[in-house]
Amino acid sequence: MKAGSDEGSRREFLIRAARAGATLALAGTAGLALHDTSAPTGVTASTASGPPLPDWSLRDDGPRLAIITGRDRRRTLERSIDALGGIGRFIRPGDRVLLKPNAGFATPPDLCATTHPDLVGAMVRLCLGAGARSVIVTDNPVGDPATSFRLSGIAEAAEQAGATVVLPRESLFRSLSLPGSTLIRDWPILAEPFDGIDRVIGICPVKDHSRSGATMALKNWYGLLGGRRNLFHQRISEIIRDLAVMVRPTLVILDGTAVMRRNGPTGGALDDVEIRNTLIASLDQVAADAFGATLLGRVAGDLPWLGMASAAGMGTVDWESLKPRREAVD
C-alpha cells in the first residue's frame, strides 16, 4: 500500500464498505426479527427436535497443533497440514467436505472481520487434491448471506477453487437440542448442508468480540444458529462452550497472520488490524483458541468459554503440553 494519499483514500474506501457491510447486517438482522414472533427463524413451531450432529474429529496419535509464522496465507496452511502429517490424514479420496469460514459481515477482507478468501480457496484445493468429491463452504451471517459472502470475497474464492458455496436458506434448517444444554433446545441449526460429510473444517480469524473478549476457532460456530440467536448474547460463555460440544470438527484452521485487536467483532478500520503472520492448524479446537488468545495479548484465562469447553472434555487450554510443530515460512 503506497503512503499519502493514496493509503487515506483506500482507508476511506475501507471504512465506507465497512459502514454498508453494518448496515445491511443490521438490515438483516431486523428482516430476522421481524419475521416470526411465535418460533425460531428457519423452524415452525411444529417441526420436531432431530439428533445432534456427529463427531467428525479424529482420534489417532498424529501431531494435533502446528504454529507457523510467514506473511504468505496459502504457504503457512500448506505449511501446518505438513507439519501435521499431511493432507492425507485429513481427507480421504472420496470424501465430501464442508468448510465452515466465517463470512459474517459484508465487509472487504483486509478488515479481518471475515475469514481471508486466499485461505478459504487454498484449503479447498488442498481438499480437492486429495481427492475429495466434494467441497460444501456455508455459513449463516449476520446480514444478507449474498452480500456478506461477495464482498468478503469468499463466494469468488470458493467457486474458483471448485466447492460449492451453500447460502442459508429456511428449509436447511432443522430443530437440534444438545444433550445437557439449557441453551441448544429445539433450536434452529444450520444443519442439512452437514448431511453425507465425512470432514467438516473449521477455518476463521483472529478476532477481538466485545462480548465474548474474542472470536475463534469454538466462535465460529454461531454462525450455524439461526433464529435470534442474539438472545445468547447474555450466556455467551455458555453458549460457546455448548458449541464446542455440538460441533466436533475433523480440523480448525485459525488466522492470524493479521488479527482485527479491537472493536470487534466488525472493526471498520485497518487501525483495528494488527498484522501477527502466524496461523494456527490444530484437530484440538479449544488448544487453537487458546494459543490465538496470545496473538490478542490475552490468556486463556481472560476467556471463559475456555475453561468451560476444556472441563466439558472438548480439549486443552494447556496448548503448549500439544507440543507444537513451529516452523517459519519465509
The other form holds:
Amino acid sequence: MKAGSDEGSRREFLIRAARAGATLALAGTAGLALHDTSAPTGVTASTASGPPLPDWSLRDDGPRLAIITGRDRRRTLERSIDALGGIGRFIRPGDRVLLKPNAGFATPPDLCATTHPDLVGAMVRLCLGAGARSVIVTDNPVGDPATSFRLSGIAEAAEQAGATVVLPRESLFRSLSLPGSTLIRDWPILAEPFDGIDRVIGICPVKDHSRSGATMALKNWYGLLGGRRNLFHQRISEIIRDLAVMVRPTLVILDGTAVMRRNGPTGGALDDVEIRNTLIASLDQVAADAFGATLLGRVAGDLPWLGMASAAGMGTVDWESLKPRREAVD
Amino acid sequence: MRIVTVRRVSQIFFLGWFLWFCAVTTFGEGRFQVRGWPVNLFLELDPLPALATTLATGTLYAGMLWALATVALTVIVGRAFCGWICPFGTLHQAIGWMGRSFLRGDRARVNRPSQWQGVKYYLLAVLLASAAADLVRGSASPGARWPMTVQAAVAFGAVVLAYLALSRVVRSRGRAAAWSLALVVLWMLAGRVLPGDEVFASTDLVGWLSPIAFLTRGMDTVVLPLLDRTVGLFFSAPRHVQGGALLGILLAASLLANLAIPRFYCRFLCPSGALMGLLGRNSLWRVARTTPACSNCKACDADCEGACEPSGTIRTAECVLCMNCLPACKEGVITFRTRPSEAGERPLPDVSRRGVLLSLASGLALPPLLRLAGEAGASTPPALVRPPGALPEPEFLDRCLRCGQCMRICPTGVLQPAGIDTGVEALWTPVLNNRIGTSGCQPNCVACGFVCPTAAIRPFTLDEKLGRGDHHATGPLKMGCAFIDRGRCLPWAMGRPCIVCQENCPVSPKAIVLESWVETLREGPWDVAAIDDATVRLDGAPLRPGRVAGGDYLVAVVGTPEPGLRVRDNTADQVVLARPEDGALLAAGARVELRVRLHRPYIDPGRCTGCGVCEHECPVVGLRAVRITSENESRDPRRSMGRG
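Since we've got the form predicted on its own here, give me the form predicted in complex with the partner chain too.
Then the entire complex follows, led off by the chain already shown.
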C-alpha cells in the first residue's frame, strides 16, 4: 500500500471527523441552549392588558337631566338636547363621536328590542350638524351581528345619516382589566373603535330584563363585552356596576317612547310593548336609569345595581335632585 | 379562432360565472350578496340530480327544469357539458394540464382508455336504482305517487331486465322466459308482503358524487369559509364548519388526482358524465376519423381529455369534446362531423351487463341497508335537528343534494354538514349545530328555504315560520325542542343565578319559564353579633368579600320558612341589607344563614321552536346545560311529544 493512499484516507477521515464533530457541537449547543428544566405552567394570568377606557363625561355646571314627552322620537330628541343647553355643549367641530345603540337582536324596530333607527339617524344628524368629523355606530349584539344591525334598521339609518357602522370583529376586541373589578379582568372588550374618540353617546330603549330587572343606559354597555360574557349573569348587578365604572359617556339617551314591559330583553310580540311617549337625555346615566325604571313601574329598590353604581360614585339614584328639565312636544 | 381556443374561452366563461355565484351566495341585499342571482344554475343544469330527484319524488322541481337544456345539448352533440361547461371538469382539466410536466413522454399512455372508466357507469346504476327504489316498489304494490301507466312500464322493464339476466344463465329461451315470468310473479307477491316506506324507500344520494354538487359543497363548506377567515373580501363573517377537514381533504384529493391521471374524477367517478355518455349515444355530431387507416402516430391520444382513443376505435360515450385531437392530427384526418368514424366506434367502455345488473340490485338494496338502523324513522338521532321548512325525513332524503347552499346562505352559520354520527345516509345534509355560528336559527330569516335548489327545505314564509296570520292556528315552525340538563344547569345544580337561556329566548311569550327557588348556602350558619342600621355583623367563619353582593342573596333566621332579607353587599364579617329598615327585623344573638334566590328554567314544549338561541348562549361552554334535540319537530307529527 502506498503512503499517498494512506495519507488520502487519513485526510478523508479527518474531514469526516470534523464534520461529525461539527454536527455534535451544533446538536449539543442547540440542545443545551433550548434545555428547559421546568414544565410549562399552563394558563397564566395575562399581563398584556391595555389601559381602561378614557373618561368622556362632562363636568360643567349645566343641566344634567331632561325628560321630554312626545310621540316623535326625532323631535323629542332635539328638544331634549336643547333643554340641556344645545348640541354645542356636547359636540364641538372636529369631534370624533362614537354612538353605542342597543342592536342586540335581529328583530324589526317595532318590537322595540333594539334602539329605534329613527333615533339613531336623528342623533347622527345632530352630531354631524354640530360639526363632528365622524360618527361611528357600534355594538356587539347577542344575535348575529350583521343580521341584527340590518334587521333592526340601525345600520341603514346610521349609514343614511352619514355615520360609519362598525360590526364587531375579533380584531376589534382588546383584553382589558378594570381596576378593582373581579369580573372585568383580562376580558375582551370592544375597545378598538373607541381609539381616538372624543365623545361617547349611549342610546338605547327602556326594556324589561329578566335577570337584572331592567336594561337601560347602564346595561347598554354590556354590548361592549366580548367572549362568553353570559357567565356574568351569575353576578349581574356587579357587572352592571362595573360597566358603569368602565364607561363614562358624554351623554346617554334613553328612549321610553315605547317600552318593553315584559318578555325582556328579547320581547318578540307587539303585546310586550307599551307606549309611554317619554325620552330621557342625561349626563348622569344612573339618574337616567332611575327615572327610566319608573316607566316600567319599578322603583330603584327593585334594581340593586342602581344603588351599587351610585355607591361607586357613578351618579345619583335620586334623579329629582338633578332638577330635571321637563318639557312636552305635542 | 381554433376550436380548442373557443372551448377554453367557454370553460373560463362558465367557471367564472360559477365562482361568482358561489361568492354571492351570502345573505343580504348588497351588491355582492344573493339578491336575484341564479346561484343554483349549475346545480340545476346537471341532469343527474334532476333525474334522480324526479325518480325519487315523481316531480321535476322548479329550476331543475334547466337540466333539460343540458339533456338537449347532450343528445345532439354528446358530452359538451363536460368539456365546455362543467366548472368541476374545467378545474380537473386545468390541474391535469399543469401536471403534464410530471408525465412527459407518457402522455399518450395515461390518456389511453382504461377498464376502470366503466366504474362510473356502475356508480350511476347504483345511485339511480336507489333513487328509484320506491318507484320499483310501486310497480310491485301500486302506491299513490306514480300513475298506473308508469308503474306498469317499470314492471315491464323489470321483466325485460330479469329476462336479460337469465338468458345468460339459462340456455333455453323458453325456460328463461318462464323463469323471468315466475320472478315477476314472485315480485308482485313480494309487493303484497313487503312493507312500504321503511324497507323499499328511495334515497337520493347523487349529491355525494354528482360533480356540481361536489364542487358547490367544496366551495360552500371549505374554500369560501377558509377565504372568509383569511382574505375576508366580500364574503360572510368568518365561521367554522364541522367536519370541514374531511370535506377539504376529499376536495383536494379529487383535484390532485389529476396530477397522476388527467380528469381522474371525470373518467372514473363522475356519474353525471356517465349519464350524459348514455344520453349522447345517438348524438348527431361526433368526433370521428375520416380515413380507415392513418400513420398511427397517436399524437391525437396525447392530450385526449376523455381517454376515448381517437387514434383507434373511439369510445363515443367517453369523449368530452375537448377537441384536442383535431389540431393534434398532423394528417388532418380527425374531425367533428355527423358520420361515424371510419375507424369504427365503441359506444361505451368495458361495462358488463352482469355488472350493471349487480349495481342496480345493489342500488335497490342500499336504502334498506342504510335504514337498517331506523335513523329516518323510529331511531332518529336526537342531534338530527333540521332547518325550518325541511320536509319529513324520508322526503327530505329524496331531494337533498348535500350541495351546502343552505349552509352558505345561513346568516348565522348554524346550519352545518352532518357527519356520520347522525347516520351514514344523512352525511353532509344540513343540521343545526348551535355551538357553531354566531347565534341559533334567527326567527326572522327564511334564507335556507329560499335558496334550496330541490325544495328539500321547502320555501316558507315568515308568517309560516312565526305562526302568524294565516298560520296562526298551526303555530310556528318547530325544528325541535330545548331540554334543560338539570345536572349541568347552574341554578339547578350549582346554586348560581343565571337564566341566560330564558332571557335570550326569542319567542313571545317566552318558551322558557322560570320558577323562583330559595336555597341555603353551605357557608354558615352564624350568630348575629351586632346590628347597625343595615349592617349586620356576623360571628364566625369569615366570608369572601362580595360573596353575597348584588341582590340575589338573602339573610334569614335558621328554620324560618320566609325567604329572608335581601343583602346588597358584604365584607368578611358583615352583610349589608338592601333595605335599611329591614335591620329592625333581626336581633343580635339570632342564628342566621345565608340563602340565594334562584330562578330555575323550565321549557314549555308548546312554545319552544327549537331555534337553539338558548343553547348557543348557555354559559356552560362544553356540553351545554340546555340543548336542542329533534323531538317535537313540525315536519313529522309522529315525533311530537304530545298534543295541544
